[in-house]
Structures are given as structure tokens and as C-alpha cells.
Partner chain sequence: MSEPFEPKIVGLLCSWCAYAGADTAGVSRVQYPPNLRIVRVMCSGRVDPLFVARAFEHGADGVLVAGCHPGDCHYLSGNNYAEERFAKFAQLLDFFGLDQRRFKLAWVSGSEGARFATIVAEMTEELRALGPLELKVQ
Amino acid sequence: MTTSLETQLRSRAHDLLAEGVVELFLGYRQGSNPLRVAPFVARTPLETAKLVWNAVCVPNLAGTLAKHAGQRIGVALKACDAQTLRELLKLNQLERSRLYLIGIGCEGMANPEAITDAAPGRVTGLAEAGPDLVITTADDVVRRERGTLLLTKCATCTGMPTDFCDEWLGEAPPAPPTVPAERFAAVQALATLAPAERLAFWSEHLSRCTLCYACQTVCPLCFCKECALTLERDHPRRQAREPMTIFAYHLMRAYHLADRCTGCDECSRVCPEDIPLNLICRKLEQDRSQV
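Taking the form predicted in complex with its partner chain, show me the structure of that chain by itself.
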């Protein structure tokens, strides 16, 4: 099935470029190992052969899309990417009329770390077989149910916005009628702590922060031309990584995303210190759903 999704996608991208409907087509290409993909822009029909669609197409393409604003561009969209894109459109960062949106019946992306953990050695191949993922290593092949390897955001996916895409590939998973409660389980647990315990929790995690700003750089909804929060990067307090300065940075980053964040979890994906930044995303999402 997946192969066919990938084939369908290549063929549609090929035609759209060939017919001149779009100037560019954005999707993924294979990365440096089987568990990595990278955003890829096909500029000619020929280049569409490099497009891939597999179980680890994790990066959010909405952010990449914004870099090509002004051009006619087609894109393959997962539900989560679509939600981000919707926000970007609302905030005038892209023009809907210049976009050609192909919604993909995404079954949820697997967490590459979970795959690595499940594999007995270095992963050399990854394939889909019905509900299972087939993980190949140098000397073994294991099958795992896809559902057990999903990213947390995918396990509690909130679905594709309705009437959003120009066309659709694959089977659309039925949109959950309500946001699954388990999506907020971790935030809820944090909320039950006393403020001092919460402070301790964050102190511990944020003490690892090196202020590398990867979370800001990757965020598809951080669209300011210059970020007011990273302008200060040379301030001695930042250089010294004073705890309150780190707190203030994350606090303000959260505040700026308060009405926007769609919970794509790109920030925590790229954080080199594994700070659970996705908890912040969930918190913002939760606050927004309560308004």
C-alpha cells in the first residue's frame, strides 16, 4: 500500500510540474540512513523520482513551505503539517491561491528512536507491511506493530482540517471526534504538582539548555524576520547561561506561540538536550482548547 502511496505521490507531483500547475513541489527525500528523511523541493518532473513517502516522514513541511512564499508550490501534507499551514495562512504568511495541497492519508509516523530501540542492531532498512513495520538490521529482520512505535503526537493525532486540501491520496483516517484525552496526560500530570515541584522539574530540564535556539529555528510558526527573543544572544547573561535568562527565553517563546502552536513537536524533536519542549506545545494547545 505504502509503495503505492509513494508512487501515486511521485506521479501526481510529476504531472503538476509538467502541466505547469506548480513551479515547485515539496515533499521528502531519503536521508543519510533509513530512519531519516529530509524536506526536498522538486523543481522538474524528473526530480520527482527522488520523492519518498515512508513511516518516518516526521519533519513539518509547513515551515519549509514558508521559505518559498511567493512561488506556486505543491506540497504533500500530513494532518499535523496541514494544521500548521492553516495557522500560517491565517497570519498572512502564505497565499492559499499559490499553493496546491495534496493531503496524505497518514497512518502516523514512527518514532525513529523507538525503532532503533526495537531493532537488535544498526537499522539498515525499513518497510511497511500491513499494520506492521519491518525493520532490517545487518543480521536480522524484526516486525513490529506500527501502532506501538508511533510518535506521541501521532498516537493522539487530532486529524486533518476539513475541506482544506486540493486533493487526497490514500485512505483518510477518520478524524477523531474529540481530541483524545491522553494527548494531555503528561501536561495534566505536571499540573497536579505543586508549583515548587513544577519549578524543580523545569529547573532540572532547562538547566541543560545551551541556548542553541534550535527550537526557535525549526519552529514553522516562528515566522518573524528577526526574532525578538534571540536578538539578545550576545548579552552577557545569555552567554553565562544564567538560569533566569534561560527561563525567560522559554517563557517568552511559549507566550509568543500561545495562540498559534499546533503541536507538531518539531522543537522537542530537534532539541539536542532532549528537553521535553513538547510539553509546552501540549500546554498551549490545551489552554487554547479551553478558551
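Having seen the form predicted in complex with its partner chain, I'd like the form predicted alone now, please.
For this one, just the chain is written down, with no partner chains and no other molecules.
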């Protein structure tokens, strides 16, 4: 089902390309099932018909922009994407003059896993109906309040200034006056554990790490062409997956991002071992906010 925002987005992207304002337009296309989308670059006005905007447009588009640096490109941004893009601009990784930014009145993205858990079977369709999501399976249709299915990062979104974008589609949600306390709830829960218990928590999770570097690859703010922390595939320490090598990689990577991570949680989303990597950077974010 095409939403009003999706129709508006396709129309604006079509016009921007047709009028030569941009050479490319970056958004999302539908993936292999109703709960998957993927970054998509429209290069002609006709290709904008493939753009989608729905409740599972989760991937951060800011990192994809770097692949097209030097070209005039339009992009549809959620608040979390915009926060990351603002950091990339501060770090001189992109030129603001070559970007046309369309902010989307995002109501928060739903967690695909939560949608799957709420469905009585394989999900075959997903639609928005006011504050609810309508989930279709082969045998049933269920409605769930969108707010109960949100990603954690969306439930504690810090918003973005409305003057950051060139234009807005939908209603721009007001940024909360302060960072929601719930944003650091998981970090605070860990802090209540004894040091030995915290060590056990991270030892258990990081024991599953295969050093695949998916977290590094997806991170929009990991943009070094050569990383001192990355080991070659056939390196003995990568093959051995020594605990100290794994601990050192994740801690050093977190400290490298300490003053720039925006909490987009892409690292946790793509981790094939479901390691809560976002908690490391969220702890540093909490410490930074208290300085």
C-alpha cells in the first residue's frame, strides 16, 4: 500500500531529477519481503517510482552518500540519518552545497523482529493505518499499535533541528528538550552489576564475535580507507579469534567513535551474532553528555 508520504517523496524526487537540481536521489526500495528495504539510488525521473517509505525504512542512508561524493544528490532523511550526516559534514567528508536534503516526518521505525513476533505466521504484508500497523499473514490480519513495535533508538529519538534540511515532508516532530532518560536505560542496568558480572556479560557476548567487521563496514562514521584495527582474513590472530584481540578491536573502535557516534545502532542491527554493540557507544555517549 502506497502511503501519502511515499507518494510525496516520489513526486519530489521525480521533480528534482527532471529539473536537474540533482543528478541522483537516494532513498529506499522494497526488499525481498515486506519487512526488508534497501538503499536505492534513482538516476532518472522514471526510477523514482521504485522509491518506498514505510515503517521499516531502518538502514541509515548517511553512509551511502559517501559513495556518491562529488555528485549533486538528493536524499530522504530520518532524524537519525540527519544526525549522522551532520557529523559527516563537520568532519568534511561531504560537501553541503552538493546535497539536497529532504527531511521526513518520521514517527519512528518498527523493529522487524518485533513485527515477526507479533504475527501468527509468516508476514506477507505490512501497512500503516493511523497509529497502528496492519500485519498480514497467509491466514490472518492483526493490528498492533506502532508505538509498541518501535526500535529502541526510535523510542528515545533526540530529533533534529527543522532548519537542517532544505524541505520537509510530513510533520516534523519536535525534538525533546532533553535527552530521554530511557536512552541510557540499558547502560544504567549494566552499571548496577558488579564488575565481575559486567565482565561475564561482555565475555559471553563477545565470545560469539567472528571479527567479520560488519559493524565497521556499515558504520557511516567509520570512513578511514585503511583501519589499523582491521586484520587481514588470513591473519593468525583473526583466525584464532583470541578474546583479547576481540575485546581490543571493539573497545578501540568505540573510543575512535567516542566523539562522533550518533547512536544510529546500525552496528547492532547488522551483527550476525546479535551482539549489543550499541551499548558500548551508548555508554560513551552517556559519559560525554555528563561532561
